[in-house]
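Next up: just one chain, as C-alpha cells, the form predicted on its own.
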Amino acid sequence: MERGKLLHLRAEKKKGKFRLDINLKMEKGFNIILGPSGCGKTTTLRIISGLERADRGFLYCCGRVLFDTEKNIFIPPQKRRVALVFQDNNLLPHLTVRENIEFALKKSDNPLDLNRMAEKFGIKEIMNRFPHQISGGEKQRVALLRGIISNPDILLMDEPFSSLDFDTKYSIMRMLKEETDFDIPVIIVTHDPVEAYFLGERVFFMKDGRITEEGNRETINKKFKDLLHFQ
C-alpha cells in the first residue's frame, strides 16, 4: 500500500556536552545515516522511536504529528508504529522463531502475511526451532523480520549487520534490496561506507551532533573510492 511516506525530523538535544542538533527531511525507501560512533546516530534513532525526547523539535511522518515540543505533543513509542531492529538481534530465548515473530503481530492491526514473508526471508525451514538452534545469520533475518512483520510506519535499523560476517552479512543486505519492496522510511544507521554504498538509495552523512552533507551512492563513492574497489 502505497502511503506516500515523507518524515520530517527537526531535533536538538543535549547530553552532558555533546549535543545534537539536525533537520532531516526523509522519503519512503532506504535511508542511510553515515558517522563515526558518537557522532549521534543512536540518539537520533532513540528520539524518532520515542524512547528518547528531545529538548526541542519535532517529528512529522505519514500526516501524523509524533512529537512536537512547541505544542506539547509527544505520541509514546507503543503507539507510533515504529520497529526497531538493534545491532544485537534481541530475540526471546525461550519463544521459537515463529513465536518470536508473532509476539510483534500482536501490536500490529495491519500485520504482512507472516508465511510468505517467512519464505522470502529465508527462514521457512527454522520457524520452529529456538534462537539457540540457528545460526546468527539467521537470527538476524528473524529479527529483521520481527521488525517488518508489524507493518510500521517507519523501520529503524540500528548498526543491524556489524556482529555478522562478511558473506552472511551481504546475503542479507542483497536480500533486503531484492525481496522486499519498502513503501516507507527504512532508516540505517552505520559507521561503514562499504554497507552504505550497498544499500543507500539516500546517505546522511553525520559528525559531531549535526548532519554536515547528503548524498547518495555517488557521493559515498567519491568520498571513500579507496575502500569500494570491490564493486
Second form
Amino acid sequence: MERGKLLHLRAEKKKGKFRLDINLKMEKGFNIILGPSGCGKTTTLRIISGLERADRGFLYCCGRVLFDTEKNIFIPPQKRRVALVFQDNNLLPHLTVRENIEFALKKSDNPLDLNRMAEKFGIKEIMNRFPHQISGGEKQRVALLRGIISNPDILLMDEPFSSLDFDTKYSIMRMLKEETDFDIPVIIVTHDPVEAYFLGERVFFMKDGRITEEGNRETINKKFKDLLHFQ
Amino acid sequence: MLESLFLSLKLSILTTLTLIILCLFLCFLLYFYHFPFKQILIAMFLLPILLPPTVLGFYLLYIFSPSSPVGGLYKHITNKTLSFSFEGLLLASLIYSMPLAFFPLWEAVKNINVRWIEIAYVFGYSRIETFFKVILPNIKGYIISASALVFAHTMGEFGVVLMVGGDIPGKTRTISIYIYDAVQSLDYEEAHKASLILIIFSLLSLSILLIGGKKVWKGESYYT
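The structure above corresponds to the form predicted on its own; please give the structure of the form predicted in complex with the partner chain next.
Following is the full complex, with the preceding chain placed first.
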C-alpha cells in the first residue's frame, strides 16, 4: 500500500442492472463519498463493513486483509473492528443510552473513557434515558459516541446527519470536527455537498457505481459554488 | 375433574412451548429467505383459524387413522395409534392453535429493524448472541401475547379435541370435554365448578396478555 494510505478498497459488484466498480485509497481523518441517491455509496460502506460481499476485489486496512476474493479471504463483520452509524434507527430501543453505548464496548480491546466522552458529546445528563425519551439530535450524538467509543479501525457513517434539522446538524458536525481527533479512516457517505464541504478533508465524487473524481474542499467549492454561497 | 384439569394443563403447556419455538423458527425462515409460493405457505399456517373445528377434526382424524400414510407410519414406528391418544391430541392442538402463535410472531419478526441486527454484527456479536441480546428483548411482548393466546385457546378447545381424542378418561378427556360430560349427565354443579376454573384460566391468560405485553420495555409499551 502507498505510504500514508490506511485503507485500500477495490470492489466490483453487480446488483441487477446496477454495477459497482470502485478503487478507493483512503487516509486517516475524514473521507467523504459524495454522490446522488442510488450511486452505490451505501453498498460501498456495506462492503467495507462486511455486511455485503463484493463479487471481486479486496480490502486492506491498517495492515490487515479484510477480504480478498482471489485469495478467498473474507473476515466477517464481527471480526473487522469497524463501527457503523446509520442515518436513523441506530439505537437499540430496549436499552438505555448508557447500555446502548456499552453494547459497543463488550468486544472492544481498547475502549475510550465512557464518562469523559459522554461529557464531550454533551449526553451525560441523558445516560439513563431510553431512545424514545430523547430527541433526534441526541440520538445521533449517542450513535456517534457508540461508534467512536469502541476505538475501531474504521468508522463508517451512512448519511449520519440527513434526518437532522439545520442547527442540530451543524452543532454535531462541529463537535465531531473539534472534539475528536481521528487517527483512523472515517468514511462518511452523503448526498449533501454542504455537509461534504464542512467535514471533508478528502472527497470522492461518486456516480453510477464509479468514483468519478477525487478532491478536497476546494473541489467542492468549485463544483457547488452557488449552493455553498446560498447556504 | 382434577385429572381432566391436569390433562388440559399438560396439553396447553406443551402446545404453547412447542408452538412458540416452532413458529419463531418458521417466521424467521419465511421473513429472511425468499422463495416462490411463500404467501400460500403462510396462508396454510393461518388456515385453521377459519375452518370449523369439526372440519379440521374430521380431516385430522382421517390423517391420523392407521389406514392413512401418516397414521400408518406412526403405528409402524411406535406400535400405537395417533387417533384417540394424547400424542394425537397434542399434534391436533398444534395444528389448530398454530395461527394464534403465528400471527403475533409474524408481526414481531416483521417489526424487527434489520439495522439493529447489522449493528450487533458490526460490534462483534455472533448470530446467537444477536438473537438473545437484540432480537428476543425486542419481540418479548409478542411472545407473551402469543403464549397467552395459545394457552387459553388450548385450555378451552373442544371440537377438535372431541373429534381426534374422543373422551377417554385420563388420556384424552380434557376439562372442556369433562364439562360437556357433566352437562350431558345433568350434573350442573360439577359443570359449574369446571367452567369456573376455565373462566379463571382464560381471565388470567388475558391479563398476562395485556399486563405482560405492557411491561415489555422498561420505558415503552407496545399497547399504550
